[in-house]
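The chain below stands alone and is given in structure tokens; this is the form predicted on its own.
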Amino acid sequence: MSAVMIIRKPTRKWEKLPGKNTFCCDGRVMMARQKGVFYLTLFLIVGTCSLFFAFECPYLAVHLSPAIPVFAVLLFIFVMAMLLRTSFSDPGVLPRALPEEANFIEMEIEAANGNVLAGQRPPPRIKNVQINNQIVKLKYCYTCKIFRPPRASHCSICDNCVDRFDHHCPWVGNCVGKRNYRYFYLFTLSLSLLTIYIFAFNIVHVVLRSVDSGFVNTLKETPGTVLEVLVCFFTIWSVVGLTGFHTYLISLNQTTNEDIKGSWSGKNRVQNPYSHKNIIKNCCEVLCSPTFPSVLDRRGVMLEDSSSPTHSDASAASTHKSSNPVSQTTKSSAPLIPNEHTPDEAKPGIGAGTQKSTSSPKGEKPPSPTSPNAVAPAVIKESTH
């Protein structure tokens, strides 16, 4: 009888991660579930650049310089790389507490707060830490069951706590946090340059053609250029404005979440403990500091529960039982070590042990009372009935 081996595919940790995220490429790609606006971003960038490469670049390369389309291609590649890097990476999601860890934290909180009377509101779950001689409050997340690190916040869209949470950006289809903020900023900066670049050379293209054919005829001959000008005109204000806003935040070493909440505003009389009071140092810390590794271990293999017997263990146990029929029928009528819950009739008495030990064959000396195995014969004979 041939044995059939069933190979199970290992379960990766990303398959069991809580939260509202989607994973692709065996956990290598991590995004939010709402990706409709992200697809719109891809369509606008790829579509506008395709029109520019198809209509304007051939004309500009001949009449002005061949470097114009080359620089546009390089800028387009950089924009797409930064967009995909921001969208497909872990923004800094913090793992949720295990049940044992959550129970331990609950016990600590109850011990610190004491007994709360019925009808009274429990005190807020907050821990105070000192950072650069400044008191910073760590808030408790009731969803993740952890005290969030400084500057972390819970994203309601992705349902995760994100370290150094900046904001959730639907245009990139992901949260923007500690691990992908620099790529998000480089994306907005390069996209602003690309939009200005395409818009400027669209105007140049129309002007050069209008010298020979007239302005109205040029617009009729190049409908793609007109569409590009309209898209760039309505896009350039938001993209450039967003880049300027984040440049301002980087110079202060501040996040969008902190700016909206007014965490370090003057009205609270609290200074930003993360700022170096120097624009260059703040920019270097945000944009040039080492990239921190992900703490999720998305592609790690989940360990099976050791308490549940496997198929091989069950078969081995059945084989062992069938080969030892005597051991299956042997059953002890009295416990080896009596306790207070053992009935009196089931307890092996001293007299019984002495009586049974005297019936041993001749030549065998009964065990002395001081021997540690004095009760052993009584126990053995009780178990063979």
The other form holds:
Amino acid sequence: MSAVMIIRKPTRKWEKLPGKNTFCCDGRVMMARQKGVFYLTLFLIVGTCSLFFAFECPYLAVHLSPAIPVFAVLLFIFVMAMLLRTSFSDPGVLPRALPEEANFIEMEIEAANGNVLAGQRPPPRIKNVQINNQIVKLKYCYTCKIFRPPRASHCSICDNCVDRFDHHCPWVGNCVGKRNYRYFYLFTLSLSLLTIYIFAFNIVHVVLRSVDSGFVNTLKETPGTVLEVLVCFFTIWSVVGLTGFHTYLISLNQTTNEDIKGSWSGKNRVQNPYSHKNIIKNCCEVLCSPTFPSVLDRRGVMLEDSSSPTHSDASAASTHKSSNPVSQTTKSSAPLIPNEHTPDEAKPGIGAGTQKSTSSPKGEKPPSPTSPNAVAPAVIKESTH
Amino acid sequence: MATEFHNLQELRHSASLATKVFIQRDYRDSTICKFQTKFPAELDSRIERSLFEETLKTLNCYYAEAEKIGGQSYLEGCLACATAYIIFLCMETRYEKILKKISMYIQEQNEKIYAPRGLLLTDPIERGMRVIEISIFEDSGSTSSSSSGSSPSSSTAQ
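Can you swap the form predicted on its own for the form predicted in complex with the partner chain?
Below is the whole assembly, all chains and molecules, this chain first.
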């Protein structure tokens, strides 16, 4: 039997990342698993704009101004760039604790809790931090084995803790968090403008053409118009509403997650410790702060003993691979206290090993055309840890 | 009683890992990246307090500079927005530049100060910016058990 030299492609770190994300282009692109709604978003935007460029633009360029299609193209490119940037980038995923760190934290907790009598439930795992004269509770994440930083939350759809977690948006097929919130906001803002723009110029086009040929003939000549008007009409209600909602959140420096939970609603004199009490400052912090780099080293090459990362320019052809959700089993020697439960949402009998979080799904709200204040068609599924 | 090592190579080859200490984040100033400067008890016999605190202060300064919201960050943000963020495909952000500086600083500190004392700092970016991991090595000649005992510290952050 002859020995065969197999040159193996280096294993990159994204292939071994836990969590339920999909990776493309050899780790450069990161998305959630369910991408169906994202494809729908793409189809609606590209489809509607194509119809606009095909039917309305030639007429309007000639009869009104060539600047109209030019501006539409620029706006379309901006919308697509923002959408792809939101969908493909790392939202701010916090990597799970390595075994030594997890052990260290476990021992700190044990030491703090003192002796727990047999049969008694151990106290909840919470750290109290004072931020701007406000006590903020940091919860322990049983899946990631870390105390979540302030404003971080665990997304049960992606099975990751995300920093400054806003919500999981199926329309962009990714979580919205610290790193991609501004792209998401710019996407909704530019999409609102694009939708209003197309809608307005559709009306203008129909009016101008009807003057010459009559209304029915106009619709026969440009059948795309009807479709565009329908799509734009329904989209405007939801997307403009969503943009307004996020503008409100930004001015208060709040996340959708905090807003829905009512974390800073003012009850019991609880105030938002992250707000600068100044709308301009809040907007600047959210939109103009430096771009935070990803702490997930997706493209680092894994060594056999999976020690320090090295970046190498391996000639890897872009492959479409989905990550194997390797649930991180901690080879910890520290005894984990059995029957740990979460402080508020008690789910008894959760084993100490790999935690499978159950989520209470808040149903997806489709953009209803009749309600003018239809807000976020966003699914906020948070694991009730 | 400090174990003597001469350089990082020697540390890696002849030493065995005894334990690790984790310096946690300090969230008192909101969500900016800042690490607690409290001196861990495990390092008491290994390194002078002032050296350690100096390293940590410098690291905190670097991070504060990276996250500063000022003229440069506005300019970078506006320019990037105007190009639909395509410019980030070719340009390195200010934060990334400072992270490189931090990486070099940590390496320099390891070579000059920590390795000779049998310690090794890990860049926080490799641990998700959550902790600074300090590995404590023992000379492989000595009989050291990999004790993972740490002094009981309160879990309520100060």
